[in-house]
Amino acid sequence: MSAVDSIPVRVAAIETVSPFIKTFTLEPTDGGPLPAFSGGSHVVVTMQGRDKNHRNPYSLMSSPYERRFYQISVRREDDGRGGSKFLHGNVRVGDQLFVSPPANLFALNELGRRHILIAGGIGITPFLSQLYELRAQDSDYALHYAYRRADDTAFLDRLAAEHGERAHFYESSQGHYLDPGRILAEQPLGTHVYVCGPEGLIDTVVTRARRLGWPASHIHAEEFAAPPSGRPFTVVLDKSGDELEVGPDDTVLDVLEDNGYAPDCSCRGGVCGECETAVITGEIEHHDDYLSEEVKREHSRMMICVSRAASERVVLDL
């Protein structure tokens, strides 16, 4: 996201919905309507800290039919890279943040005859905007929401009230577990499944769906994985000759943006392919879910939002 296409927003409200989750309502500072979006979209939120800027993707959970504000819900991750902790601990009502235009890598399939939504924990957030669309279109759908404890989980009462028998809840601390195989085996032809949550849940749903013969085009998954930390390295930009240091908790993308560059990017989680960059020299420690295993072995391309250098230096075609 460059400074040109970033949207300044004001924090209009902050609601604590569980001990670890807060909902932030963001309004445009110019008072005009925000860009339109569809259910499942996300924005990248830029938070300007004293010593470091944080840029994190968050799913939009507000109604796609409401453009006066956006809403995001953020779970505080104490072991993360600092963005969620900054939002929870430093951001106040009235503060200014910046968001990217919405992007959607997790849209509902308009041709689906039935839609099965499977959420784990904070993975419920992209489904909240999708549920507005499903209800408005009188679609055939069901929500399956798995979580550890009710007192540490958001939106249960709201979902139960708004969706009735279409909403199914699984509280593992009470011995209630979601069974993806059973859910998927019961669906009619033309059904699409969508899953968002922990990596283990996503892997299980996708694997079970494939074993049951579901077409790949009917299986949809979204996961925003935090880029891993690692040892520092130097990134060299071949076209300009600039040499930039990437710290243990930085990404190449972060460092480029902090130095005035504006590479193409969208998900910041290694899944969309927007930030794919050619590697001239150096070895890469790949952490994305986009590049093929063959390309990864060649060390010829790099997703600069999540991957790191395995060598002390890497030269990029930038």
Given for the second form:
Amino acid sequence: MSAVDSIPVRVAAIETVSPFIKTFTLEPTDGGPLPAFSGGSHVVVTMQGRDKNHRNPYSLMSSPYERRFYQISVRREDDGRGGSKFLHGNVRVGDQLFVSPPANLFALNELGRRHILIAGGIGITPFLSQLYELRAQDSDYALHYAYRRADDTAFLDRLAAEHGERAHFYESSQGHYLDPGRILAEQPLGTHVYVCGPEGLIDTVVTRARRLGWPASHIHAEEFAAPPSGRPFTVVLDKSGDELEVGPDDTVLDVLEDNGYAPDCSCRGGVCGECETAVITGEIEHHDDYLSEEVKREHSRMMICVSRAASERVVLDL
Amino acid sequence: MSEQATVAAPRVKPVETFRGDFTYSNSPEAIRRFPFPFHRDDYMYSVNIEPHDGTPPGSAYAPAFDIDEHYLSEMAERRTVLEEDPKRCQVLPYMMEAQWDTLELMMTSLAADYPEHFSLTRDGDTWTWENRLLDIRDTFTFKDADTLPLEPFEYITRQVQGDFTLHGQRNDMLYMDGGMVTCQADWSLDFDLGMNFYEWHGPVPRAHEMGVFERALKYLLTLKVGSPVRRLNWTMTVNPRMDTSPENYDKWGIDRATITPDNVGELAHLRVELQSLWRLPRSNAILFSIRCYLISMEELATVPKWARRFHRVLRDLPEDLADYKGFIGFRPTVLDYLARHDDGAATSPGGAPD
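Switch from the form predicted on its own to the form predicted in complex with the partner chain and give that structure.
What follows is the whole complex; the chain from before opens it.
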């Protein structure tokens, strides 16, 4: 997202939904309607911090039919790179932020005859916008929502009231565990399953579904993994000759943007493929779900939003 | 983008024909703004995609959807084609959200680009659409198809120049899930409906081996709302005939044998498609707009740079491409005509007239 593509928004409301989760309501600063979107879309939120800008992707959880505001829910990640802590600790009602136009990497399949949504913790957010669509289209669907403790999540009452018997809840602190194998085993042909949450949950659902014979085209996963930290390294831009230092908690993409470059990018999570960059020399520690294993082994390309150098220096074709 | 690109109301001609007596022609102003597709003296396939961002001002590229002097003629031609063959407009049932997305995009864009000809008034979900060129004024409820005389996609694409297709995105793939296709260069919506991106591009020579389609698909899957892109495509057509469809091949295929040295300037036309691609916000589908422009060799030759350059492009085009584009038979006659307008002088970069 370059500056041209960003939409200025004002923080209209902040709701503390649990000790770790806040919901932010964002209104367009210029008063005009925000871009329409489809359920499962995310935006990249840009926050102007004192020392650096933070840019994090968040799923839109408000109704796709609502264009006066967007809503996002943010879980505070104390070990993260600082974006969620900044939103929790520094952002006040009335502050200005920027959002990218919405993009969707986790859309419902319109041909699905039945939709099973499996959420773990904060992974509920993309489903909140999709549920508006499923209800409006009178689709056949079920939500399975696993979380640690009821006071750790705020959406329970609303989901129970709006979706009745279609919503199933699993509170692990009470000894209720979501069993993906059982849920998946009893679905009719033509069902699509969607999973968002911690890596372990996603792996279990995908593995179970494959083992039960589900086609890959009917299994959809969205992993909102933050870029991992790692050893610092130097990135050399071949075309300009610039040498930039990437700190343990920075990404190559962040560092490029902080130095005035505007590389193509969208998801900032190693999924969409937009920031694919050719590597001239250097070893890459890949963290993306986009490049093929073959390309990864060659160290010829990298996704600069999540992947890091395994060598001390990496020369990129930029 | 449309807000900045307000275009002066084009002078619209009375209805001319694209069949029978073929009365279609371009005014000098229409020739000057013709989207001449060759930026250099040679041509090869490339993905050649650029932002469709309202530039350059005043050009055929600037408006979201270009309306020009042929508007009434093309809308009349579309009605005729649909009367003969209703299957030229088809949309698969699960694309209703994309139909409304298309209607909203076109109505808001036309009203912003051509306020003298089109207006849209929105009061919540109650919308009033006015098209003064076709004398249409309808009040309807957005998202309630029963309040429009036709389904939303057909309703609005009967009022906008160019062919349009709708593409659902699933499984990291695009599918041909609908369209309004009445002025096409020898392909069929009825045949391609439901195909995936590679299938409907199956007949194109060379490009598969070059990896053009893999790159183009990857790019399109991440197309963003509010950031449309465009490219140009071209071929040649005999007579200013919009409907060169496989369905009607019996009516136009034979035309290619009628070109002679005497009539080539009048009959042979360069056919250019200004193609734009739009991510639709609520459906997450893609709208593909294929806006067709026709210019005769006589008209083209009024711009010396274009005659020189088209002569060189056509002369050097590989045989398989000339065959695929359908003009290999009459290419020599066109080349003889254009050679008279090519003195060998250097041409300036870019496609615009000197």
